[in-house]
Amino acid sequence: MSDKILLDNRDGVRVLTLNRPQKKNAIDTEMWVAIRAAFRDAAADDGVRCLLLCGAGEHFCSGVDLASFGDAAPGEQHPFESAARAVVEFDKPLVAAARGVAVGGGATVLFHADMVYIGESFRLRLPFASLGLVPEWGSSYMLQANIGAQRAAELFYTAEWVNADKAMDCGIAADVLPDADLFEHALSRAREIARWPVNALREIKRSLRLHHLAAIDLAIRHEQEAMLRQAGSPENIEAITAFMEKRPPDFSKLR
């Protein structure tokens, strides 16, 4: 297991900590592989009755480390896809504790958590439109399912920052805590869940997710196809060039 992912067992709760604080826990190829293994192992281990996902340091996750997408060999599928599937298919309760930034994949993973607790410093952004890209991780479906179509459309189309109060108001989070209290509160709730028998928890999770799975699968497949069309497109290149040049992107002349 990579030291960029920390695992700790606490009374039936497995705590998975993204541990790359110097990069705001941006997820690279090594971490995707470790995340995939951690979720599969937690699913298979009857001693784990709940998984708690959090980030080391002041931030939850700044998203995908774009530089890592050059790591896969030609023709080889990037491990992001199978890691995302491992999270989607996880059949036990998943609790998340997030403070600081949650951007891109660092935000969309939260939509698959059963309960999300956030700190007062929490700020979420779905930057896909501003990058000339599309959502991922089935988020084009899951965010609508969680907060409604209009609110989801607003966040995707505007790529605006969402603070803790708005995240709570629109239903992304179950509760907002002072940053200093966030982890212990989320752990306490996870421990409450972990008191119950593992197979009952599995069946409840399956019951809650069953009617979503076909829609999530369809969303993921469409997102992957759309991402292949958009990655490297003139829109995407202009967005990346503008970022590197520290200027606002200009999409007005692109068709």
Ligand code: COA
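Return one more block: the form predicted together with the ligand, after the form predicted alone shown previously.
What comes next is one chain alone, with no partners or other molecules.
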């Protein structure tokens, strides 16, 4: 298991911490593989009744590591896609605690959490349009399901930042807390859940997800096809080059 993913057991709660704070917990290929394994292990282990997802340091997650974006061979599924499957298929309660930045994949994973608690420093961004890319992880469906079509469209098209107040207003999060209290609060909520029998929790999760699963599956398939067209396109290359060179992208000459 990668040391960039920490796992801890607390009274039936498995705590999964993204642990790459120097990169704001950007998730590289090794981490996606470890996340996929961690979700599958937590699903299979009856001692785990709830999973709590959080980030080390001051930030939740800055999304896919843009430096490793091209790691998958052409036509091959990127490991973040199979990690998405493991999260979507996870059949126990998933609680998330997020403060600081939640960008790209670091935001879309939250749309699959059953309960999201955020710190006051929370800010979320869906940067796909600005990267010449498309939404992933079924987020083109899940965000609409969670907050409504117009608000979701606004966030995808503008790629604007959403602060903690707006995240609460939209219904992206269940509660906002001072950053210093966030983890303990989320853990105590997860522990409350983990008092109950695992089979009942599984059945409830399956019932809650029942009407979403087919739609998520369709969304993921469509997104993957669109991602294959967009990843490596001139606008995507310009966006990633600009990020690495720490300058704004210039799309003005592209058609």
